[in-house]
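Presented as structure tokens, the chain that follows is alone, the form predicted on its own.
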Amino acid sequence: MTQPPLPAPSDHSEIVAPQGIRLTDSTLRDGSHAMRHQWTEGQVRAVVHALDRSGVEVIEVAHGDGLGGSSFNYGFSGTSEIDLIAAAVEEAEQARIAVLLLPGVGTVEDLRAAHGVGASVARIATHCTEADVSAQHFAAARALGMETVGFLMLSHRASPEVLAQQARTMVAAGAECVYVVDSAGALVLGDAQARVAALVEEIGPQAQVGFHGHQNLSLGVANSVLAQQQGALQVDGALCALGAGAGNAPTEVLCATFERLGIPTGVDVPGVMRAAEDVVRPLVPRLPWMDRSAIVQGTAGVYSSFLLHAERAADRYGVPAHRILQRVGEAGYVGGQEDMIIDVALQLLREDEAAARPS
């Protein structure tokens, strides 16, 4: 097969230690979906400080759906997401600040804005199977000298096969590492190793592979050693497991089990876990937990970020939110199909009222 051509090399391959893994923290961003997207300058300040003083390279800081996700669809953020952005490259003496992106909820705009205020790594996300949308952003962010990353959200939708080909779409639109996003935590084990051994023979000698695992089946952490086991040279956690649906892998964990298995990643063990238990712990208002609509996105595939939108859903329309996922993963619903979960709740309200009429 004819593979497209690829884009000049940039000047960030040596950001990661071959041997080693680099972790993002995603605390400001996916953690924002935990926080009702409410984190304040003050919030923000503090757990960046706290994750460069533990020598995280990578600082991901955004509205939980990405730039432009402050809105009446996903939430408003409570403070200017730009503002947040600038007061985190602001406290960072030697971490990065990275944003995510996902077309059709942010735009070019929205990045030049971040890169405006010093978020030098750009995520663009898209459905797995939606390579092809990204090619502006990649294409503006690499004009920016941003360093580019690439994120296939809900990866447990496309084969291996199919997963690496996507991977190859985003390279070859300038992406220097293309991430398996395992966004409902659905992935056990195998099947995110697969994905990432599909995607490091594909693309492996001209970009790095990434892995994003969240909590659902308790595999985030176990996925991800796994995934660096099949050559994944980044991984993303977030502190307290901070996060939509069940949470990310914990960043603190992450570190002292790579520690464990003497896998380099640069971060400082006792600090990174100082930094959840005495910086985010008191902040958050509800930690991320297994209940049993967490576990139903996991065993139906479900984005994460639609357990609020379930929950807020089930309390208008008094039927249970494990039961509205369950009806959204049948319908294979993706990420910015948030109304449909009304949709979903008013249907399973008719069935119930309609089984409760006398015959």
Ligand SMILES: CC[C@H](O)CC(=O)C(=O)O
Second form
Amino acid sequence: MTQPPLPAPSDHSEIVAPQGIRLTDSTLRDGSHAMRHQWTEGQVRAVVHALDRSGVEVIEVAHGDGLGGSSFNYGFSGTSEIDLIAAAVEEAEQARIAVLLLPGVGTVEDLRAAHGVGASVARIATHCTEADVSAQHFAAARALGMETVGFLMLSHRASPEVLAQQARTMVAAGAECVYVVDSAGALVLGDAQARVAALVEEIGPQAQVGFHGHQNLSLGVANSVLAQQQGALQVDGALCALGAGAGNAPTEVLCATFERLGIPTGVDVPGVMRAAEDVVRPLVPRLPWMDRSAIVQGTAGVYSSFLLHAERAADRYGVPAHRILQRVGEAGYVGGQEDMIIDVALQLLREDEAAARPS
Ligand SMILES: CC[C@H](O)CC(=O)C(=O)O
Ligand SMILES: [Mn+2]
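Let's see the other form, the form predicted together with the named molecule, since the form predicted on its own is already up.
Entire complex below, previous chain first.
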């Protein structure tokens, strides 16, 4: 299919302090999983207010599975994401509001609607070997004048070389930054380092590189620091680590750590600590944690947002969630294959019943 020509590249270079790191907070998107997608407009305003006044430059707001995610499969949002995005835009004085879109879950129309209420950063996410499906979404975002960011999910499933080629595909499609996304919290130190280095080498002069860490093996912050040292200019976090699976690298810890390392983030550390402790924590029914299931997600390389689906299947079929997740990892299922979690649970149940039958 022929893609429309890209508009002239926009200059978003002003958004990153030289040698510093730009932080995008995803409490109101990745953190939406831990809230079962029930953020209210008032809560969104409170979180955006606290992040914005602390100097966080980009705040992501959407259903946990991205624009258009509100559905039977992924869980219905309590409040329309467009209303939440509009409230966030209204509340922010300096921060830019970002949205995430997975082609196939959300559409270009969803992106236009988000842009229509003031979202100005489009983050387009694909499985790490399927960057080509993002082309029309990047073209649409650029045509709207949005800043563009590519998200290569489950990055542990591709070698650094393959990932770098996928990043090149996203840049050719119009991405101004491409993220190594550790969706399963499975990258262990050097794994993250090598992937970020490969992307910096491949797309470095033309586009920035980012890193999105999860805490399954408790390495979200360490991996983010290593990413910065390899040349990443953008990292993601979430207040109180709120996010899918064991949660994201905590924004407040990232900011404090980068400050200790002398890397500017432009964020007021006491301000984000207050935002985490006083604003987000009282709102959250269950903080993400590195429990057995979450650790198995890290070791077996399972998409973080499968956790709640596996827990539901565990309740329903009486098979432990960590066993379901282990099998899901062995099968190599990717985002979008949530229904296979039920199949796995039923298969385990059949196996357990067969094992319990007297021979
Ligand atoms: C819904 C997209 C996905 O969860 C993006 C993300 O945060 C990740 O892969 O970690
Ligand atoms: Mn994530």
